[in-house]
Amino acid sequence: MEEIRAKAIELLRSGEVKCFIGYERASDGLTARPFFAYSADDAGRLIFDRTCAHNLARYLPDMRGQRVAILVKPCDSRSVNVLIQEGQVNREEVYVVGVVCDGVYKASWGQPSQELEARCLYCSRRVPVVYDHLIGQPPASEPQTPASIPEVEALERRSAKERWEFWRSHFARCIRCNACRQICPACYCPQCFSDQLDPLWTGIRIGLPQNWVWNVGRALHLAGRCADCGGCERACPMGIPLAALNRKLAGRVKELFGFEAGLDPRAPFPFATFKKEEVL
């Protein structure tokens, strides 16, 4: 924590950055929340521990035109690369402070735990894929990528009818609050397709057909772009397992194209390119 504060103070005092995006202790005194340090005095409020679950890359598109620093975990760093790939972030404007991460704990307001978030159980990276300064000791080797994700595998063992019923029951509870969209680094469009009226992609009624279009449409938009930070599922007030849907699609993209989101900012997106030899 002290190394993070010291780096933030150095960057802010030197004028190299206007703002350092990190975490501070939330008002419940137990969990963490995003924090924007604009001065060396502010930097004293920065923290980092296993409650720092938010993906701070969400804020970078709003900071365009300013030189900023950002603290990233490995999954967050993949989101930074996605934003660079998609022209939403200018790499020259961002100083990336990477932190070696052993996973973050599940937590809710006033209720911390010692249980790792699901995404951390099979995460294959402890070191961010992009950084200008690294904090923490990298492991001798990264964990092996699991052959399958248990929650996705469990769904695939069900029949098509059972899977339909599974998602029908969950999507029927969606209240379309858009928390999943608001927290997602990859959802930066000035106007979301779900808000468009001409053409009307999704009806404004909160009903199952409209909820299907919203949730499935959003998942397809994230295929090959989701860095699996789990923010959507964590933000969902209805407890819909959105990350399982994203992980299923990420697995298909990797299987079909050998592509994982955010590993290389220069790699072309599978759905933004076409090769004659590709047959789906």
Second form
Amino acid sequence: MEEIRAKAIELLRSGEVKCFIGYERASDGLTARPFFAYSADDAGRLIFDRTCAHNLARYLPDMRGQRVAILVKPCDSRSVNVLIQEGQVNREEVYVVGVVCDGVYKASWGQPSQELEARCLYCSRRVPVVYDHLIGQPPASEPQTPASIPEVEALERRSAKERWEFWRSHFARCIRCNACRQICPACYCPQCFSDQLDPLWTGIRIGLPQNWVWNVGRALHLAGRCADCGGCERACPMGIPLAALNRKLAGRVKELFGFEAGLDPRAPFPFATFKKEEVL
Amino acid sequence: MSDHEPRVLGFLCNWCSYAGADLAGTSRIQYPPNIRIIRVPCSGRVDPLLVIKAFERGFDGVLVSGCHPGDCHYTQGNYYARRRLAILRDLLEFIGIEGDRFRVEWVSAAEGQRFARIVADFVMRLKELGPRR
Ligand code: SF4
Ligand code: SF4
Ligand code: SF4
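Now show the form predicted together with the partner chain, given that the preceding structure was the form predicted alone.
The complete assembly is shown below, putting the previous chain first.
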């Protein structure tokens, strides 16, 4: 924590960056919230601990044109790379402060949660994939990734009919608040397909089957782009298990195209390239 | 097998598959009338959202058909389509729409016979699967 503050003070004092995007303690005294430090004084409010679950990369496209520093965990760092790859962020404009991370707690309002987020249990990285300055000691070796993700596998084992019922019942509850989209660093489109009136992709009515087009369409747009930061599922007020969709697709993109989102900002995006000989 | 008459939406590319379907017609080859055809400039034009939308509207099956790989009028449209539609199939399968309800086939302008057979097979399989829930 002290190291982060010291780095932020150094960057802000020297004028190297205009703003340091990090976390501060939220007003409940337990959880964290995003914080924008513009001065060395502000920097004293920065924190980092297991409550800092947000993916701050979400804010980078809005800060274009200014030099900013951002604090990233390993998952968040992949989103930074996705944004660079897609031309939404200039690498030169961003000073990336990476933190070594071994998991964050599930969000919990009113009482401290001691339980790690599910994705942290099988996360394969402790060290961010992109940084200018690293905080914390990298472990001797990165953790082993389990071959499969339990909640995805459990669904795959069920029949198509059961899967249909499962997702239908979840999508039926979606209130189309768009929180999943607003929190997602990869959802920066000036006009989302779900806001388009002509063509009207997602019908106005809040219910099935209209929601279905929204939820499935968004999942598809995140294929090969989702860094599994957990933001959408955390933000969803209806508790829809969106991460399972994202993980399923991330797994397939890796199997079929050998591509993982945000590892290399110079790699061609899997859906903007092809191999003639591949059999799909 | 049910007596349900499946409704199939077909997106056919202008240069190969649509011409293939046309050939089936002009050659008077019979195939099931369950398919409604939309002509698109290229299989690469088929935004996966169109397929999702078709299922939303209650179609029992969707066929996307374009030129054989290597034969695309725009040289590469069908290669891009192939990747996108492959991931779409996985997603549909995962949310409970059987993979067999979504078919991607390459049909040339000379393959009227093949087009008719594909539609016939598809409709038969959809009858086995029964109506969508
Ligand atoms: S889809 Fe969800 S988990 Fe993936 S990057 Fe966006 S907010 Fe994060
Ligand atoms: S859901 Fe798709 S169209 Fe909408 S903001 Fe996200 S990526 Fe863009
Ligand atoms: S956050 Fe949840 S309820 Fe809101 S639009 Fe997304 S899936 Fe629907």
